[in-house]
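Consider the single chain below, provided in structure tokens and representing the form predicted alone.
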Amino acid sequence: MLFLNSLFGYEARRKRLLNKVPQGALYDFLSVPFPSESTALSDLSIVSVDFETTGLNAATDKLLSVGYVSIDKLQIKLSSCYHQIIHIAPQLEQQNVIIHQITDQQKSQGKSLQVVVETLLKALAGKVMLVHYAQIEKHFLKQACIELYGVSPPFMILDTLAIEKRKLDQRNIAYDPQKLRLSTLRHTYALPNYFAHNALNDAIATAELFLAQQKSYGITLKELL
């Protein structure tokens, strides 16, 4: 296992890519080591992230907005909140506007993908990214990095959906996959309802769910990756 980590682990991939990318936002991100997998959650710096997108296919759809909030030593830092709509060229479909409440006029006044991704990379340097259903954020962020920098960097990601699924699977009892939705899990943990499909709202909602999931502050990062 140690040998495989030395070849394919987060730190090995970070160091290999660091030697290949030019100076800039991605280089700065890769210059900071990832947290050790033995780090206790109570000592961990986390950034809870959510994306709103025009669809589910990272190769053909676009990032529409990004929201994040930091968690430091199991405390949500609301002073760190960030929300930004991204300027994209295609006109939004009616369904996008209904779901995300972002209009064509708002996105026309948004910031460029490069500016938003650079801001996110700066926030994520040396930290763990927290999401609900990692397939969306992981694939869209990697696709954005390929578009901007020509490479797909590693990200250390915790997924509240995967954490809950693991708990349910250990019980060896059939369950409705709908139970893994963010809003449903928040209800299960007696957390308040938020307006969904706003990137910052969902990032905060995910952060709160993560803290509610963690009963033991002695657990380590490795146990949840």
The other form holds:
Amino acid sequence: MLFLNSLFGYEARRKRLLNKVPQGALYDFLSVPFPSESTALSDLSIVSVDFETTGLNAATDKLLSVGYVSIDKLQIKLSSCYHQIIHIAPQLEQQNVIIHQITDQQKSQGKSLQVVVETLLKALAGKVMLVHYAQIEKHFLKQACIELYGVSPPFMILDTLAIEKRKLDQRNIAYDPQKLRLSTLRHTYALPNYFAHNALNDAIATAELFLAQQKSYGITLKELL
Amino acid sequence: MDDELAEITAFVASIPPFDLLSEPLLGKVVREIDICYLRAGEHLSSADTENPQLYLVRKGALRYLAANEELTGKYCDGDVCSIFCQKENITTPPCTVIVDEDALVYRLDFIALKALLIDAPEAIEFLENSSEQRLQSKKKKLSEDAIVSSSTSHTSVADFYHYPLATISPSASIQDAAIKMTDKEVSCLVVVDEMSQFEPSSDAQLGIITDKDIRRRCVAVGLPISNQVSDIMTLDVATIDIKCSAYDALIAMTSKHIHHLPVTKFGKLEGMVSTTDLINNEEHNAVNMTSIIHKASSISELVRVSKLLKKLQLKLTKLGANADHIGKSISAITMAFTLRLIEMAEQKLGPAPVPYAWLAAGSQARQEQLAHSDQDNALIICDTMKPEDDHWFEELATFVSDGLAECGFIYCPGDIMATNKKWRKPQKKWHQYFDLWVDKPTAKALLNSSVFFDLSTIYGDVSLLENVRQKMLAKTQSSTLFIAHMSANALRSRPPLGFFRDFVLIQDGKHNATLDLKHNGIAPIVDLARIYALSEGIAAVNTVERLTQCSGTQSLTKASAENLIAAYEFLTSVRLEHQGNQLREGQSVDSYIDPKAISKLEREHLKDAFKVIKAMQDYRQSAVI
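What about the form predicted together with the partner chain, after the form predicted alone?
The complete assembly is shown below, putting the previous chain first.
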């Protein structure tokens, strides 16, 4: 991993792709350098992101909605919060609809995948993305970019689940993987219960968990990745 | 807007003053929030006076520390920390705020919030105003509510009295009086000196004559109707100023058991107000109740009436009468019970061997009694009494005290009753008592006897007590040692700091499960008012009257008096509401309140009241040292 990072580091990949893509949202995203890995946590600009999807497979399932909120200087800025339902083809909306509590009416107000992804890319430019369990957001975002632009750009991702897993692994004792669920972890960190599950609430919930996980705000980005 | 942030919005909306905001405005406020996670031990920024911040505690706990490291409050889930936004604190916050338990807080930039809430000034005022200012507006609101629901409380005598006043000369015949009453269709004439018939001042008033007087003192006893009015008139009648409230008139009549009260304007007799005038205007039965008490012929009848006392308190509370008025009504009725029992005792025992006065002490004397408090009483007897006379007074005391107990006024647990030989003494002994208490005050003696600094005459020779009081006040005014001891005593009961979760937070961060509103809120104000009155030689015993009369003296600034009155009125209104609920549920009443039953807004007002009391106590303490 260390070897790969040095060879295909975020910055190297960003610069390489910047020369390949045409003007547009992706180009704009790639034009902004990533923060240096030596940036202290307290100076870091982070965007906490959550996706609701029709399933776990990025190749066959679809993105239903996107929510995000930014964290600046360790403060979650509700002024930056964003939540958008994505308009999808009717035949694909059979499953999962109840889980995510997205109504037909809301769906009719949905925006196209392109509009939503471009908004997200704009918010993420030059920043670190924060998620809980990176696999979903990472793969769905990659898939969406390939669909829209034919390439997948690099994203700097922090994962609250991975951070916690590392902590538990260090202690070298067996644990129930259920302990790593977002709601369970929030309980562990004495954060308030929350009930309304949508992409934005989960993004805020993840952001709060991330702040609670950090014992010291002096650590650098490198130690978190 | 939308309900994506429904949970955060609902949380913010549950915290006063955000509960006042419209939904769209609330949505905008929520989008101004910065969520912060603060670690135990961190200090909340207070240095940034340019950009004051407001904090809402979502989870966790904060601690306020005064400059001397004294804990002044603790704040947790659902509490608002507005200390940096209060106008008076902007440049110099009075305390530091430290995170006690890791906390998730919602932070709002106060300047941005103010801009956003430009159309909701009451919300900003709530956050920006000091405890004192908030209590004042709460007090204003309480009395506005009272105006809406109660009529006599806030209408003046001017709205009820008869005009012009019918007068008669003392030398006129009783028949002339009856003719005049019939002509003028009145049931009462004021007897005035002939010389001053045209501009009768209240000094010119000699007495009044009612149709009851003609019936009882003339016709019934066979007195010739050609006799002079002065033969049957009632002397020394009280008057009431036209600016007084109708309620004051009602209380004056209820306590003296009279039905007519001449009304004065700038000292001149102006008209007459009668109980019927007032009763017809208010669905109110304190007067009826005293009238039934007065007519009761046996103790069992009195007991039956006494059962209505709780209902009356409940009814008055429902009507929205304020605590001051309710205290006065209940005290007047207790007085009527006592009077009737004394009359019964005198019928049984024969006339008193020497003049005396029956005294009420404590809350009854202060006219702050609520239904069925305990009895505090004493007897002051003329110095001409012989040792063997005490037997008569002991029997009187036993009869009245037992009667009161049967009517639900329990025996005083501290034995401050006329049945106790110690508190049934000739006037000279009372002089000695007060001399001793004032000259050699020990904290313990004062604790037991501070109740005697609130005395009033219920029955008998008023001058007996007034002489003692005058001499006592002359002494207390100049005795700094005595005042210091009184103050030290009063400072024993401190108000709580506030609330922490569902507990009452007291000094040193300890917790109590219930709020003792009487001992930790109301009593400290009563004690302070007593000290101010004794320092200033003011004879009033009612707490609000004491504070009003001491306002602007060396002991108490005008602003402090207003703050204490507002705190007192708020605390007593909370107590009445609490007791109202208990009475409705058929429970016995007390002043212990479960913090869980106190709304967020009420908690804020209670904290404000505690803060006002604490400030005045601290000031007293520094005066003592």
